[in-house]
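Just the one chain here, the form predicted alone, laid out as structure tokens.
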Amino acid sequence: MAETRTTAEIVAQCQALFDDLEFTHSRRWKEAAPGRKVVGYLPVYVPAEIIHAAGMLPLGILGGGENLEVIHGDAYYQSYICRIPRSTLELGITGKFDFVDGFLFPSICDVIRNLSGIWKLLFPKVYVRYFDVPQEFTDDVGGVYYEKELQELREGLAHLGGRPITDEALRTSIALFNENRKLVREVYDLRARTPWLTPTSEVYLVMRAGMVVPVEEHSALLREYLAAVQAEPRPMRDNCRVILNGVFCEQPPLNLVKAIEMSGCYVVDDDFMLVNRWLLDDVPTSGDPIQALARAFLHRSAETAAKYQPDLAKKGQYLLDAVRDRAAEGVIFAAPSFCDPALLERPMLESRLEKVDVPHIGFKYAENSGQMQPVREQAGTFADSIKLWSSP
């Protein structure tokens, strides 16, 4: 019988994975059997089911974090862009990705698109693909286009792996990722109901672990975490309930999340790690798996600044829905400096919130931001104002 671990032990394992810029766990997975391959991908979304069905490990790349000194990466990018491409290049140039066989660069923004071109120049022997997504959401236009994109990816990964990716393998992988998404939703739902049991600084680390371990292992970790936190009582505090928005790509320092929590806020929803809850519910495991993945993206995927919204009247509705569904009392907009998608969307979202009297504040960060006292003070003042002036 497996030994039951405490929440602290589970979180410590996730912290170790988070801190490891050598990606030791992923390297060991590859070395454990001959012929294994690893395919890295940047946020926000790629169909990891296809990578998994190819027998490969999907490896989420979210920059270098706060402990990486960027030297080489600065030589390839101007100073007035976000930090994640520079730190990702730093990891690549310094050999941290020397075990990775392929890279997918999803359609997030111009910077990530251009990073895919730089990667091809610097690492010509590595499989590199810029992964585009539709901006038209009908089945006979955007759906046809996206199915072709998925099929091209399927063929490219099959060539990389030296064997075809069967429909049956795809269905099996879809089922495994459906289970993982279900468990992710359970963690988020539990946090919304009882945020004192599941601090966001913990939840974030547990979700980040899913970027570097196989999906089966991450699902087991999520089950273990859910059981542990519900078995260990923690005190409930008089914190206000907030939603964090704008952190979908370059991730903030962990200390920034802790600073917001220490200021008197319970984060009851966020767009951290949007990659592992991009699809909102189960993808069908019957029929054509490529078509099922395409239609899930078209009709049941998350709204975010990095995804085109053709109906401006619906812009920001997802945030209002989250405020209602999570019983949030306010919204904190946090976005990386120079993040065009998040910062251009913010005024539109603020306008929607103001029309229904939802309090909000905003600030910017970088993944290596060091001084957290101003963030803590700003978030603390925001929490106090909600408690003092909001209607009972």
Contents of the next structure:
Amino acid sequence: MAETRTTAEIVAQCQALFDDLEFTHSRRWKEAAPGRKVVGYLPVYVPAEIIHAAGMLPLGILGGGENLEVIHGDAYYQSYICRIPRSTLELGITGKFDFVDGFLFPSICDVIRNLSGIWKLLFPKVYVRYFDVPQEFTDDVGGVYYEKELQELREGLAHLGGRPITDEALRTSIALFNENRKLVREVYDLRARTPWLTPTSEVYLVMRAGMVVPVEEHSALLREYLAAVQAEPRPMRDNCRVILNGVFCEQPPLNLVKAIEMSGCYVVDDDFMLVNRWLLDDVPTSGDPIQALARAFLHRSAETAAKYQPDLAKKGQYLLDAVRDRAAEGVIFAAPSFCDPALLERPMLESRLEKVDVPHIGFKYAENSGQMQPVREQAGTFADSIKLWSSP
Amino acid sequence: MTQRIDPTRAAGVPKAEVVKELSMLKQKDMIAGNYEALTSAPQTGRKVASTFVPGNLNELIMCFDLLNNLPEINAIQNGMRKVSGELILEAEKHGHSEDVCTYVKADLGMMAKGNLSPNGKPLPRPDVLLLSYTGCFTFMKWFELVRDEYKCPTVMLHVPYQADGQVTDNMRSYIVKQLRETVIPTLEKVSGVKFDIDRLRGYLAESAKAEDDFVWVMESAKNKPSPIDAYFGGVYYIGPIFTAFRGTPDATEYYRLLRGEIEERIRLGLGPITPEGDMKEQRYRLVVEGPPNWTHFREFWKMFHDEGAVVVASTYTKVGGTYDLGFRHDPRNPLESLADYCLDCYTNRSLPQRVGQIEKYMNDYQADGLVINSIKSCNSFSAGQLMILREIEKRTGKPGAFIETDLVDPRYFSAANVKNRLESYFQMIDQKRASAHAA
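If the one shown is the form predicted alone, what is the structure of the form predicted in complex with the partner chain?
Up next: the whole complex, starting with the chain shown before.
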């Protein structure tokens, strides 16, 4: 019988995965059987099911974090461009991705889009695909386009893997990712109900582990974490409940999350790593799997700055819904410096919050921001103001 | 026939007098006429579409008798009139980050401060926003922000990115379907005018005529001396074809006049006209990548022509279409032709395609080097430009220069820094030449 681990032990494992810029766990997965391949992807969304169905490991790439010294990467980017492309390039140039066989650069912004071209020029032997998604969401227009894009991805990965990707394999992978998304939602729901049991600095690490381990392993980890945290009482504090928004691409340092929590906030929702909950419900496991993935994207996927909202009346509604559903008392907008999507989106979201008197603050960060005291003071003042002046 | 006026002048701002040719006068009248039509729309009852320059479907817009308002052009006008700085501050005062695109902020600031056109009259509220999402992610956010203000119908035309350096049938058919099923019905509804594909064919045929002359003009820079400056002068040459005039007889006439003037300059062995008269000695032939700075446009240009540097090819003059690579609007396949036009706008081309295009310019135009003007506001252009610089230096053996400015934010134009860099760069070209001669 397997030994039951404590929350601290589970989180320590996730922390080790998070800290490991050699991606040892993913490397070992690849080495464990001949012919295995790894496909990396950047934020904000790719259909990892197709990579998995090809027998490959989807590897979520979220930059180099706060501990990576960027030397080469800075030679490719001007000072006014965010940090994630330069630290990602640093990892590439220094050989940290030498085990990665393919890279997907999703449609999120011009910087990541152009990084796909840099990657092609720097690493001509690697499979590189810019993964475009429709901004038109009807079945007959955006849907037809997207299904063909998914088929092209499927064919590209099949070519890379040297074997076809069958419908049956896709359905099996969809079922596994459905299970993973369900568990991710359970963790998020649990955190919203009892945030003192599931601090975001932990939840973040547990979710982040899902970027580098196989989905089956991550689902097991989520189950284990869910069981462990509910078995270990933790004191409830007089914190206010906030939603963190704008953190969907370049990641803040973990210390920033801790600073927000230490300042008296429970984070009850966020947009970290949206790839693991981009599709909001189970994707059907019967019928045409490509069409099922496409329809899920078109009609039941998350909203974020990188996605067009055709209906003005619905703009930002997802955030208002989250405030209501998660019983949040305020929103903290945290955006990476020079992040056009998040920073251009922010005023629109702020205006929606103001209409319904939801307090909010905002600041910027980089993945290597070092000084957390200002964040702590700002978030602390925000939390105090909510406690003192918000309606009971 | 020439008159003495300033070619860099935006409406209403007097400057020193220089030579102005008939084509310049023609364009000035066209621009003034469009602003007059826009600002008098409340009186005339004309309806207004706002849209962007790349992927600008002017022929289609005209099919619905709509006027075409281009916010980037308004921002440029405000930059050249030196009022964009205060407009950007106004937008920042309303919560827009200092980090984001200054075209967007100049536009939002302009709206907040009365939305005054260069003719001093307020621009009308748009009746529709045609969100041609081509080659720039920020366009989407920009029109979402504008839609928030005007609450008017907004129609998206999503143009997929040409990441693998080719246009696929899937991309083309996706755009055509959007045109058929969303864009055209929306424009019909807003305008009350039924779509007539033969009317569109007529406009496209007119476009193609102008496009032939436009390409001839830009390629005239292959001559030595070059009769044009393909960047600082080029931004004027692209004016009609990139904006509200493509497909009109006025645009055709403009390019016919321009071509005639340049033929004459070639015959006389003359260089380009600058704000300070004809450029005499041409010591350096350059390719320029990136948009210009608009707030100090004339000062920026002077740093080149004072040193005898002429720009023989530029990528900015391809943001509204890559006609020199062979594309022409085609009345036989009207909607497919519009799709192909959008797909191949410069910033919708992949980085390896952009490198190949610049390399071709370096060779075809016998350039001495590449100058990259990297724009803080524009990630679509700027992210990856240092990679472009390396590749071009490696492939051509010619030196490159990298300068940093902004589109319309005067805070990011440091004249001394830019001038120093350019002077050092020209010395570097001289040294390369000297060592080549010595070898």
